[in-house]
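The chain below stands alone and is given in structure tokens; this is the form predicted alone.
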Amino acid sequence: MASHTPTASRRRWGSTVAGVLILCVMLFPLYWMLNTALQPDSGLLQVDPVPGSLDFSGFSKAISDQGGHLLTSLAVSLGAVAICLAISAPAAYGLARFGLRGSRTIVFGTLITQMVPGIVIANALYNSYVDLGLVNSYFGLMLADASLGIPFSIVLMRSFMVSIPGEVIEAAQIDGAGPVRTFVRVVLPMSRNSLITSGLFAFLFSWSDFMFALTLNTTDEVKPITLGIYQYIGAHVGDWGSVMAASVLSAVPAAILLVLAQKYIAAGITGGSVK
């Protein structure tokens, strides 16, 4: 065993170095975005590798111009999360516990919907939204963005709920709990990790949505940050400091959520793998 120790040590060091290099490559665009934001007076090709001084004027301008759009994205994303979980949690429970005929086919069909190009769905939704009066509305955009996370959430939560022991649900029913009460009081608390994971991904899907925001809004009444930055680039193509500052601000909420919920994500994704 001792003869293999140096080799194993070199492999660990090699894996560590490779991991660090890959991480640096992945994080470099984020660093350059922040670096450019801190040098608002420099052109895009004249940015220094390291800022000589910290200039936050680009962030002040970005907050002034894009602050309302950030709040719009936050409201739409939170609403989309609520709608997504309200639909996907009962659907996942039904597919996991009720022994529905063809449940595997339904789950497979749910996954297939993720392969449909977004522009196809957006164009179809627009015609329906015009008839329903949901164009240029918060609720309409919430519904559209919620559809991005529902298939993933159903599959994830179903795999977790399948692993819940049947004895636990039977005990609740013996105590007099009906199907709804069992679902709310027993199943949902036990599925906390998968709920948090599904909600986080639904938030990220909605927060980063551009296609629905562009297609389902024809005015400036409901403009999320993705659409705001898109139009911001056209209006301030020479002011890259402010553009990059707005991009940094748009990435902050998602980064905070990922850091805070990382342990729930790991537990939620792997929770249904062991029964």
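Residue numbers count along the first chain shown, from 1. The term rigid core refers to the maximal set of C-alpha atoms that superpose within 1.5 Å between the two forms. The structure displayed is predicted, hence computed values, not measured ones. Compared with the form predicted together with the partner chain:
Fitting the two forms on the rigid core leaves the C-alpha of residue 105 displaced by at least 2 angstroms between the two forms. Residue 252: CA moves less than 2 Å between the two forms after rigid-core fitting.
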Given for the second form:
Amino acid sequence: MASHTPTASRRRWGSTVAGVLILCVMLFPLYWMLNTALQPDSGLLQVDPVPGSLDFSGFSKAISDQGGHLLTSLAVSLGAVAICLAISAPAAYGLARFGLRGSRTIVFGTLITQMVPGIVIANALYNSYVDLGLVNSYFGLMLADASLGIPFSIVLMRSFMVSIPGEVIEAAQIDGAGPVRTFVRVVLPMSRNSLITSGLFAFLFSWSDFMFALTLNTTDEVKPITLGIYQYIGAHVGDWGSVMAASVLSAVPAAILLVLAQKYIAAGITGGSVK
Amino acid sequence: MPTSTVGAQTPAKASEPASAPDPARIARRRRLTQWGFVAPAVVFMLLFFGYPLVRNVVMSFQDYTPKTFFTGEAPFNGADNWSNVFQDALFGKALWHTLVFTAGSLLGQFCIGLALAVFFSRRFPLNGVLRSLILLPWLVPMVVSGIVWRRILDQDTGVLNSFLDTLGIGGHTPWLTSPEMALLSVILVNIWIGIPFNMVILYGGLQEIPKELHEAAALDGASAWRTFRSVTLPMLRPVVTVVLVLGFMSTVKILDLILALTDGGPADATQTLGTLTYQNSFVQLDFGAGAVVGNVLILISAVFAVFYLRANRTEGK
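Now show me the form predicted together with the partner chain; what you just gave was the form predicted alone.
Once more the chain from above appears, this time first in line as the rest of the complex follows.
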């Protein structure tokens, strides 16, 4: 109606300007991270608002100092995602479809687990990890990080799998497929979007984990990037350029992943909640 | 409901001309296979959530010393850990900081998040792009955000102080290095971290409110503020509860951010129950004392868990 008049249109562009300003304020710390990373050797001085000339020495130093920790993070996160999906996808299907006695209690328990403070888990886990020889091991950290994604993934995938039409599953059964075959051949392909969404979030949770990395490792053998950067500022307070370069690098894999999987996330989330 | 579809199909299957002799055995086997899907998750959650909860209670009555890691012995010592922790002035401080940190963060995140959600509910060019770009800080691990802010808030060389200097207000503020300012600074950074989450969920809630309600209010001549208070807010209530409770859960236990910004200092000014648990257990290696503080943290979370479940239940109706 009135939205086509010039004043209304000007007002709408006015909102866009306000939106851009809000965005600038909100994203300033990220800009500052990048800006500082491109101006090395400025650690003890004030940083220029815009880098005068781009200097990538901070990045090369960050890669040589922290590159290994980035790879550690990648390995641990991928492992955590694999464990998370292997455990939560069948469980989500079982809880959505089988009508097992106690299903509701399990779903309820899954919700409750998300409220247990991580440091409490680490506290008890550390002692068991010492006994089991899982301290300073990739597998131990993958398992602990998987615990960050599992409850979330179960809830998300279950709500998706509830919406798969019962006829599809019955058809597979009439064709003689057992529950495992039905799950692998029919349910998993149909749930692809929610699997990708769950995997993506499990990756993000694990990638940004700091607490398990800090508490379940006593040596430098298994050191993810979050712990690496944290210890970096302890040792290199003067060298903010490389600290910030490492910080920028720590955000890159997650950003790439989000861009690549964007359409799956949207589809997975709406598929899970709307239907 | 999912249960009914399965229930309807079970008898159909059983009435088929089964060649197998023992239907009871087949049914039992079927159940076992079905439980095979769910069991690994149940075992995992018992090991990684159930066990730590129980173990933490037991540990709070045990005497852990650095020696324990060589001898493996942690004798029970009654309520010693509890009385030691409660008598320590630091515990009271940490409890207070936790409450201030949580309440301040939630209030700030929620108000700004709601304002942004309302703002982005308007239609204007580039709305969608700007809205999704605001989520970018999510990609940065919290500990890394903390470190970036530590640089920004640096008293002498940080950009915030030089900016305030230029404006002629404040300047040279010891954001993170004075006991008076540190807690406030940590809260401000955490508000920044929480705004995108609050905005996204509240934005989703706003989209669910039927447009006709706002049109009706406009026809009745209600002002924008009046409409917001009498129509939008009441309709948004279930979402508000969920946002606040989830926000509480994630804020009350925060560890990474505080360690990255201040390490709990200066002079314990930003020590919270989360950091105190970590300090006791992993720095002092007194896991018994750490377990006590951890249990208090769980207790506080449990109170809010009840709120959350009640909110969920009323929403489900």
